[in-house]
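To begin, one chain is listed below as structure tokens, in the form predicted on its own.
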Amino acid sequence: MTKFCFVIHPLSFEDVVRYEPGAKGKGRPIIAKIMEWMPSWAVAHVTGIRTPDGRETEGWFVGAGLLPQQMLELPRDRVYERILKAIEIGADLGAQVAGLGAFTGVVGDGGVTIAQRSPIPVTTGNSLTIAAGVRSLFRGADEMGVDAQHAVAVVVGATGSIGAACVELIAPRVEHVILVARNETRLRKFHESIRERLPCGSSCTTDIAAAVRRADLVLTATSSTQDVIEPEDLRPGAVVCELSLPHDVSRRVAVERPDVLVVEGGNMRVPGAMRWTRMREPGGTFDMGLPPGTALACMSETMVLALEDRCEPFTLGRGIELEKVREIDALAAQDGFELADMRAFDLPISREAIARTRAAADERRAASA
């Protein structure tokens, strides 16, 4: 059996409690200082992953306990050291391939330096994240009755490794795609490099709000630690798919825009009866805020590589090959991985909630006609 490890870290001060219950009630400055100096550690043992044809894998979640802002602000080599120590812990436990979660796959050069220094092969998991995100976006469009072929789609974070690939996968299915990123020079160069091969109309802008106001479909793939999608900018009946952690969409949208469908695009249902058991409290279940049997797509890519005995650096760096996205998507389906049920703002979306959202969109469109 090929085994894996996956490097995780808390995404917010509130999230720290999932990892260390003893942090509850402590002030943010104290938590930040503790996380800055806390060594990497084995968080959870992952078992019960089993394909329909009987193949199995197991692995470990290993914590590199820095917060997102710390990942971006601390000296890079210090952050690399924390991530590499987590991978070494996983390798010592028996892992033969490692995945980089959240900001551990973003910091620096997208995993390339980490892979060069790692004792085992490393992947960011971004290929399966892209495949799952695009599928989730168009599933949301179907649920909301959006005619994708005549829709305007916006990709926020279009010059990043995930966003750039999403642009090329979304473009064949919509009428117009708008590329959005913060760095105008980089954005324009990227748009010029791909414009001729996009099979739909395209444009680019650094003005997120202006782009979103035109959009029927929005996909976000940024490394921002702040809200980038606000409720006042969204069109009635818009579908927003988030691939970013922390979330890009303001939680105000959940309250102020009942006519908009927001979905977390990177969640997969894992085959078998997966369990996450805490390492420090034997028998205790580790809670990552996901439903039972569900994992992030980047985690799932690492699991698929282990199930396929593909101990290789499958996805690394800033440029992602679309063929690799299609390959890992096909392997995941073969191994029994599926899109998870829809969620938004860390909560499930029921069929009744979707119906209410669609009705509210119809009502709002009629009122503004």
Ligand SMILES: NC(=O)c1ccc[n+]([C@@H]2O[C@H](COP(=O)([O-])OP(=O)(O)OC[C@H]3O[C@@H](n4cnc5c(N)ncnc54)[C@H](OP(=O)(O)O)[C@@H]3O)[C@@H](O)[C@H]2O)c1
Contents of the next structure:
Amino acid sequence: MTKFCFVIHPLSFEDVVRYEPGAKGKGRPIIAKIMEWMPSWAVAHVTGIRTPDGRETEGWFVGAGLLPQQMLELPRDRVYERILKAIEIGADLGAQVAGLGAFTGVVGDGGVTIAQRSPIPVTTGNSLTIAAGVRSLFRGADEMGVDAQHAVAVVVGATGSIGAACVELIAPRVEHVILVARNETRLRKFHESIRERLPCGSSCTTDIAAAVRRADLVLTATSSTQDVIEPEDLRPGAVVCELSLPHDVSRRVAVERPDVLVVEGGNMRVPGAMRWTRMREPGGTFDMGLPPGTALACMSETMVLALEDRCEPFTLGRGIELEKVREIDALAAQDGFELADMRAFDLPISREAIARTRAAADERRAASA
Ligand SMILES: NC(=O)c1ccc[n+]([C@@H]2O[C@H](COP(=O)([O-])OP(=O)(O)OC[C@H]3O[C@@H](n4cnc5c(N)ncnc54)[C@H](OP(=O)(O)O)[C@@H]3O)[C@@H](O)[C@H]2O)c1
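After the form predicted on its own, can we look at the form predicted together with this ligand?
The next block holds the full complex; its first chain is the one shown before.
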């Protein structure tokens, strides 16, 4: 059996307590200071993954315990060292391929340097995240009755590893796509490089609010540690697919915009009867805030590579090839991985909730007509 490890890190102070219940009640500055110096550690043993044709894998979540802001602000080599130490722990436990979770795959050059220094092949998992994210966006559009062919779509983080490929996959299915990022030079250059081959109208801007105000469909994949999508900017009935970790969509949207459908786009249901057992308290279940039996798409990519015995640096850096996205998407489907049920703001989205969202969107459109 080929085994994997996956590097995780807390996305927020609430997450720190989930990882380490002992941190409860401690002040944020103390927690942040401890995180700065805490060595990497084996967090959970992942078992029970089994394909419909009986192939199995198991692996470990290994913690590189830095918060997103620390990943961006601490000296690069110190962050790399922490991530590499986590991979080494996974390799010592028996992992033959490693995945990079959230900011561990964003920091620096998107996994390239880490892969060069790692004892085992590394993937960011971004190819399957792209496939799952685009699928989730259009599932949301169908649920909300959005006519995608005549829709304006916005990709926030369009020059990134995930966002750039999402632009190309979304473009054939909409009327116009708007590319958004902060660095204008890089954004314009990227837009110029792809606009000819995009089969729909396209434009680019650094003004997120202005772009979102035009959008029927929004996909966000930024490396921001702050909210990026605010309730005031969203159109009635808009669909927002959120891939960023930590999230980009302000929690105010959940309260103030009952007419908008937000979906977490990167979650997948894993085949078999997956369990996450805490390493330090054997028998205890590790809680990452995801429904049982589901995993992030980037984790799922790492699991699929192990199931396929493909110990290779499948996805690294920016400029991901669409062929890779299609390949891992097909392998994941063949191995029994599916999009997880819709969810947002840590809660499942029921059929009734969608009906209510559609009704609220109709009302809001009627009120503004
Ligand atoms: N759900 C999953 O399974 C999963 C898997 C992997 C990664 N992720 C998450 O996906 C996100 C993107 O990852 P990536 O590897 O594509 O990152 P990346 O390559 O670093 O790209 C980030 C993009 O976001 C833009 N950006 C950063 N801050 C922004 C802001 N405040 N406003 C607007 N745009 C901003 C960047 O361009 P500028 O700097 O020019 O703005 C760039 O286009 C991360 O949050 C990561 O944790 C999720």
